[in-house]
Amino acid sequence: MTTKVITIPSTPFAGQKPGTSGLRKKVSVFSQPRYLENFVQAIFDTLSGQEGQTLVLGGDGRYYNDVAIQTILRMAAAAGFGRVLVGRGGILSTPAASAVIRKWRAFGGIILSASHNPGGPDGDFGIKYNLGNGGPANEGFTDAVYLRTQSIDAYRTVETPDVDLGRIDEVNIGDMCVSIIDPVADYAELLESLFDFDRIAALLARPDFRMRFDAMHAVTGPYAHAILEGRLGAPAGTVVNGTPLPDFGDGHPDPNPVYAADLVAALADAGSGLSFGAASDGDGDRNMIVGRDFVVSPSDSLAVLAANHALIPAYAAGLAGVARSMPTSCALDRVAEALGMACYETPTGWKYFGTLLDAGKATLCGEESAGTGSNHVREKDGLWAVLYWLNILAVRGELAEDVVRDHWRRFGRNVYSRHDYEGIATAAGDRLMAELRDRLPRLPGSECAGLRIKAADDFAYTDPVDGSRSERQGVRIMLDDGSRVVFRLSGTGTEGATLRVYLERYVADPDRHEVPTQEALAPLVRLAETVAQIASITGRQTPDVIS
């Protein structure tokens, strides 16, 4: 039965420009009348050919997720979609949404998440559109959406009761079918096709191997329960904080040593009996790997996955290539060179990997911000990375920390850290980057904090597949000894700006591999402060988060 489409007048809101991960604002901003509706209508107005097509819809369960889904369902019906696949309870992790889009050849998808940002009524909310390949929309599309938000004068919806999302079912909104699906099934089936589940299950059954997975009260909980404790038979209690909560249990769902400190402490406690730890973030696309009193850096994790690909059923035949974001350490480059593989350096943002994956130029890719993935979906994938690690440990019969130390002996260690200055005034962040860029021509050949600068630039990227150009992607300072310092302003927060400073030093000598990270990087920290004048411009003497 056709439902009447209602056109409701509206006026534009300032600032609805999507970043690399969609539009993120405070819940209080999104819950304003017409704010969400305007942005969704701008997406639908930018699309072409969606009539009768399938849309995938879901999110990470954060506060306002349930309200937004009902709004989007009504607007999707008004936009002419023929079917919407929505996760039961409104739940779909970001990698699971990508998997569903790809499996069912959907037209695209809307994912509701602010990733690792805090949730709750006073927290953050986010929305992004994914294309039919399962990956985030490209800059051309997001720029067009933003342009539309600046001139929008109405949105279209239908009047209908809320859809009960609590059970798997099919209901109609006018001519559009809403299919409420198991949010885990398609994704779990895909992962089982990639890894040796029998071998992983045998590892998890060993009395001398115990793991803990911290879902951080975020979206990965149901997936980890179903896969780790269900299909793989890990003991009950392996997954902790496994129930998604709108406020993430009043926590910060970012898998790093600061916000997952309990997990790190448990693995450092010899009396815990734990051998391996892992965590994932708000929407399930990031991960942290922890050994016994040993946190694996995301950059090292990516390099280890690439170096051990022959142990994994889906990748044993070889990798087409690998890719990393520019701020990610060069540890991956050393693996690629040794194994004779192409290695691509892209700007930050998973969408930049999409063309490489679609063109078959890369198989594995990752970012230093705890995101790794492969060509199985078009998003980074936290639980995929955990299973990859378990498969490696099951085949090698070693612990995670031993695998990493062996990797360092073979390839050398890229000592690496990220220092985040969160919530600084936007004007101060912009000034810092502008002045730093102005000084770039004078830096090569100079000395700072006792270190000689070899080169300095503002990273730009030309996509090798579609030829698109991305400028001003981060300031790089390269030293004579191969060390690097990178400066970026992050677009993933909702208040002020986050200055990210990435520090990297290559150490070939195995006798120096165990020097504590921050001690090894201390000269680079002094250089970063001096060159960028961080304290004088931002007023911050120390970073808020060191990872």
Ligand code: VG1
Contents of the next structure:
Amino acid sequence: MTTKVITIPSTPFAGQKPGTSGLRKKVSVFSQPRYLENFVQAIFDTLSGQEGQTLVLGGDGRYYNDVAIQTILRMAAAAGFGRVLVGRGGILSTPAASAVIRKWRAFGGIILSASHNPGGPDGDFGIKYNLGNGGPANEGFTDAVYLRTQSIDAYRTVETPDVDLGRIDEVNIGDMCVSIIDPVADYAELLESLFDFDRIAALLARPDFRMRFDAMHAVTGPYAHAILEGRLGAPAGTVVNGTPLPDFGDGHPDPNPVYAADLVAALADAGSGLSFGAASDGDGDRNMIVGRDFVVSPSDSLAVLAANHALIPAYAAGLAGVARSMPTSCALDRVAEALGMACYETPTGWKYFGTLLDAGKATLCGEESAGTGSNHVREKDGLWAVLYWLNILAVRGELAEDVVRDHWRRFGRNVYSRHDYEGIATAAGDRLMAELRDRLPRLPGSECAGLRIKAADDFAYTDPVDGSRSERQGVRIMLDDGSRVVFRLSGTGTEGATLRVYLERYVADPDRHEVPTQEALAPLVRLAETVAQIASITGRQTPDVIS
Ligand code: VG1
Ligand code: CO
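Now show the form predicted in complex with the named molecule, given that the preceding structure was the form predicted on its own.
The next block holds the full complex; its first chain is the one shown before.
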């Protein structure tokens, strides 16, 4: 059965430029006629050789997911794909989509998500394309898509009723088969192959160990229910907020101490009886790890995972190397040095880890923004990180806070924090960065807020595998004692600009490891303010989110 392809004339929209992780805009922008269609057509026009191939399609279930999926199914049929694997209900977490692409050797995938950004009619929507390796398309591809959106004059689709995505099934749109798959099964099977599920199950069965996983009303709910409470036998109720809602229950599905304050408070309350807490974000690729009255810094978490790799079945034979994004703390570098492993430093965003993972240069990767992952997929993976932690705790017989404190004793502590100034005027953000960049040549050797600056630059990266170059990836200010302040503008926001200030200071002395983070970093905060003139340029005295 063939269905007639129809060509609908269109004209370009300005600003369809993918950021750190795909194109993210307000729902009101995405739902304009032809907006989504133009972008999807630009992706398909940038591809070649997709005829008869398989596309993976799914999203985090946010508002507009259902509408967008039907549009993309029609356009995929018009573009000549042979098959689309779509998660039941249109659901696929970002790491699960990556796992499905890899397992079924798909040509690529489209993931609908704005990650941790709020959802609902007034919230955000997003879309990104992943390649056949399961990872986000590289900058070369996203630049080409953007270029195409600027000259697009039509999109192609077919006329067909909506596909019922509510049950596992196979239906045809013209010659293209739509396979509606269980969104959890392939992913759960993959995780089970990496970790010691028996030991984790034994830990979860102990009466003195109680865990809470907060799915934040976002996509990990069904995954966490199936894996933690299903396969691993954790008591019912371990997973909270486990039903994905289109507006995330009006919440902000960003697992940090501000937006996951309930979880942090529960773990700080001795009366709760909880010993371990975890959370994930809108699309399931981020993780938060919480001990008793102890929030594990994501940078520390990455370093702990690397240092304990020998305890995990999948990584016991050794890690090829590790990688972190530039603003992520250097705690990982200390582990790599001690264990004699290569450590790579990439720009912000998971797409830069893909070549290192594909080339077998890195096994574990991570970012300060609560994303960690490995070569099992090509995305960061929230539940993977949680299971990795549980596996460590099960083998070591310790709690998360003890594991981290022990890590600090062994490697020293990289005290770390990120300060976000959200929703500042775009012009103010641009001016702040431009003035900082202008000042760069004069900073080395100078003194600022009582601290001597050793070096300062704008981070640039040459991919060691494919030689591609990425410039202007963040201003770094380095001090003599290894402390750093990094400035960059977010590439995932949809309103104004968000300034991120990353602060790091190394503390070797074990007697000073318990110093409160913000207190230890106060001199660097003063330096950041002075050198970047944050208050006078942005009008903000304090950050909106401290993580
Ligand atoms: C942020 C994080 C970055 C992460 C990106 C996507 O980007 O800082 O580390 O890779 O979000 O994560 P930015 O440009 O806003 O700083 V997710 O979970 O939103 O896909
Ligand atoms: Co995310």
